[in-house]
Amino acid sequence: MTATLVVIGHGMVGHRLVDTLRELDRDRRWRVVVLGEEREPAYDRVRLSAYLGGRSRAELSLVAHEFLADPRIEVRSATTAVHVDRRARTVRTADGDVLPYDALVLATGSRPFVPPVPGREHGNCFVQRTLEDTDALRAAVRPGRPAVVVGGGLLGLEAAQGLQLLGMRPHLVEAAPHLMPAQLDTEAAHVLRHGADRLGLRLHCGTTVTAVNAGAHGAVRSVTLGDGTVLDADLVVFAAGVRPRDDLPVTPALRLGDRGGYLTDALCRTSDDRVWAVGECAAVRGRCHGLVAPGYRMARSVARQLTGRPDEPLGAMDTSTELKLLGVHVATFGSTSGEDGAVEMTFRESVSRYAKVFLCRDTGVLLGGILAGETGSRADLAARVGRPPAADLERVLFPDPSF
């Protein structure tokens, strides 16, 4: 008999839930209906300043024209639910369909943190998340023109580096004393702020927005900093984080994580053993995951779980990165919060190479490092992670750039 799964959410985690389901339900048990909220079908985010530079939608999207062409899946674009009835066990979208479902995975997502700063609703203030966004911001681009990008993490660099490209000349404020801070160390930060200066990109540490300022006309004139500064600004771009989508109503409730989040166990089962949760809106165990790789792991294992295939709970997210920003490589791998009386080892040569790595104080084993500027590959020490480091690590590190 054929069952029905409705998956609220086709991101880049839910298309990669049910994509994996087709290739595992050989039987084809399960039919399945996709809601998307937006006009596209799944399309890779991550890549959004790529789109800002001028790539195509296409080049973007997920979507394969067999995955639309396969009768078992049903794909809903421009659809939102506004309802789930877990004793009737149906969902309710907007335009008042109502879809009866056997099992239900919510991947809802994210939406954009904007700071609550006076005058974020002013015109030419954006945020980047969809492909809509980035149209907008586009078109509001004026080359040669200031601009303010709120946010210094992994979002934010990649948005001022866009409107740079884009001809702008962007400022970036954060409000940590360093770039990247969920990800880097000090001395990191600094080889990538070596980068920033080199390009051109003016950056305000250790400060914060404290308004938005508008023009004759509403749209945004300047903005003003803690300590006062006044930033000339034709647009402002914020760029401070995400927080996950759990808002969805819901009859009964579902549990939620103390810093929100549908709650999970490590199977990512919720308080009805009917209803999943994957990607940013799941709190597993408690944790919300803004990456994609964890929840890339988390559609696998609901995907196996659905053909009845068991699956390991799931145990440490991978939470490695690596990128060029900046015209400067950046990585992390394995663990790089230096706890559990891991033993530190740093190198560094000037402004142009850095490399910290984690090694068990009791075992001599790698547990993880951080890099940047132009070091050794990122895979091969990742390789490495739980096995004692090379004993030429430092060479390891910093090859030398003449072989």
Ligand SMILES: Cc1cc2nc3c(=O)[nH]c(=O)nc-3n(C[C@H](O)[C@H](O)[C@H](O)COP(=O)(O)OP(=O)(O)OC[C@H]3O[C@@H](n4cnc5c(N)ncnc54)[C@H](O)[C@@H]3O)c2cc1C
Second form
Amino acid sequence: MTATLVVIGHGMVGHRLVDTLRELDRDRRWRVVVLGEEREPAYDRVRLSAYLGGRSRAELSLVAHEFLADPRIEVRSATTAVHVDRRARTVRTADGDVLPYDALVLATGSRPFVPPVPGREHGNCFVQRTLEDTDALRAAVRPGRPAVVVGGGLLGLEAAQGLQLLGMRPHLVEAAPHLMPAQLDTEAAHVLRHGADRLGLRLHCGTTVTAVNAGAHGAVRSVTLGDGTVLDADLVVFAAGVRPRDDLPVTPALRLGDRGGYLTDALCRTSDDRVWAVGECAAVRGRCHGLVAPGYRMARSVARQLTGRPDEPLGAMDTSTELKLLGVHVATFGSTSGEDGAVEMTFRESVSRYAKVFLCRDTGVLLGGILAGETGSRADLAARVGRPPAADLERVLFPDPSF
Ligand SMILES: Cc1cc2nc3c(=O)[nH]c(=O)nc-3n(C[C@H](O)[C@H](O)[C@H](O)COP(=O)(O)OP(=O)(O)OC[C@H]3O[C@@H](n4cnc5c(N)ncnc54)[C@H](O)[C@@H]3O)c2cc1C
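Alternative state: the form predicted together with the named molecule, after the form predicted on its own:
And the full complex, kicking off with our chain again.
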């Protein structure tokens, strides 16, 4: 007999889950209804900066024709789930439809965090999470005019460069003493800063935006920084992190992680054995992940469970990152926490390149590392994680540019 799976959220991870289920469900046990609040079916959110730069919606789409044509799958775009009744096992949509389910997957992602800065509600203040956000941002671009990006992490840097490529003159404001504080140490950030300066981004680290000031028509005109500096700005982009979307009314309520997100075990199961959570909205063993690779791992795990396959509990997740900034290479691979007494080795060459690797103290195997500047490729190094590092590690990290 066919059972019904409802997936709430047709983003990158919700889509991967359904696509994997299609492949694994050879007995055609499941009929799937996917509810997506956005007008567009799933697309490559990671490439929104490319979209800002002029790529088309079609180029970002993740949804193949066969997927939409599959009679087992019903995609309802522009449809928001507004309530889950776990006792009745139903999901209600904003249109008033009530959908029964046998299994439910929450894949609602995150929403951008906008710090409570006075004036953040003024016109021409943006976030960049969706295609629509990006359309609105692009429409406000004025070549030659100044802009301010709040947040010097991956997304803030990408947004700043995107605006610059469209001809604006962006400032970037980061509260921490250096860029990408979640991923980089001071020295790697120094290489990044050098590259970002060369690209012409105007960086302000170790300070915050304390007010967004409006001009005559209610649109932003400038921002004030913590030290009183006023930066002219025709638009502001907040890229100050994300928060899991865990506020869908569910009765009885599901448990949340201490820092938000639907709390799950290592198999993405919530406290209700018919309800899973995957992607950025899931607090897997209490921890949310703001990257797509861990989400894809969760999607595969749940698709396997739904099709009766055993799955190893999710262990350490791949939290590798790579900045997609043209002209500056910065990346991390494997574990960069230096936990458990890992041995650290650092390599540097003026301000042009820097690498730090972490080796297991007992076994000597490569645990992970940080790369900045003209270093070896992250993929090559990531492939060696869990194995002894190459004998010519320094040459792998700093290949000769003439080859
Ligand atoms: C500009 C940008 C650049 C990025 N770059 C990188 C990168 O380089 N590397 C990387 O690993 N990650 C990157 N990310 C993060 C990556 O996009 C996310 O990790 C990934 O999209 C998470 O997938 P998800 O399915 O959990 O959430 P999402 O892709 O956000 O999908 C969630 C979907 O659920 C929908 N939804 C929410 N609530 C409801 C509801 N009640 N009813 C119906 N639908 C609902 C949302 O509208 C959304 O469409 C980037 C993100 C952005 C915004």
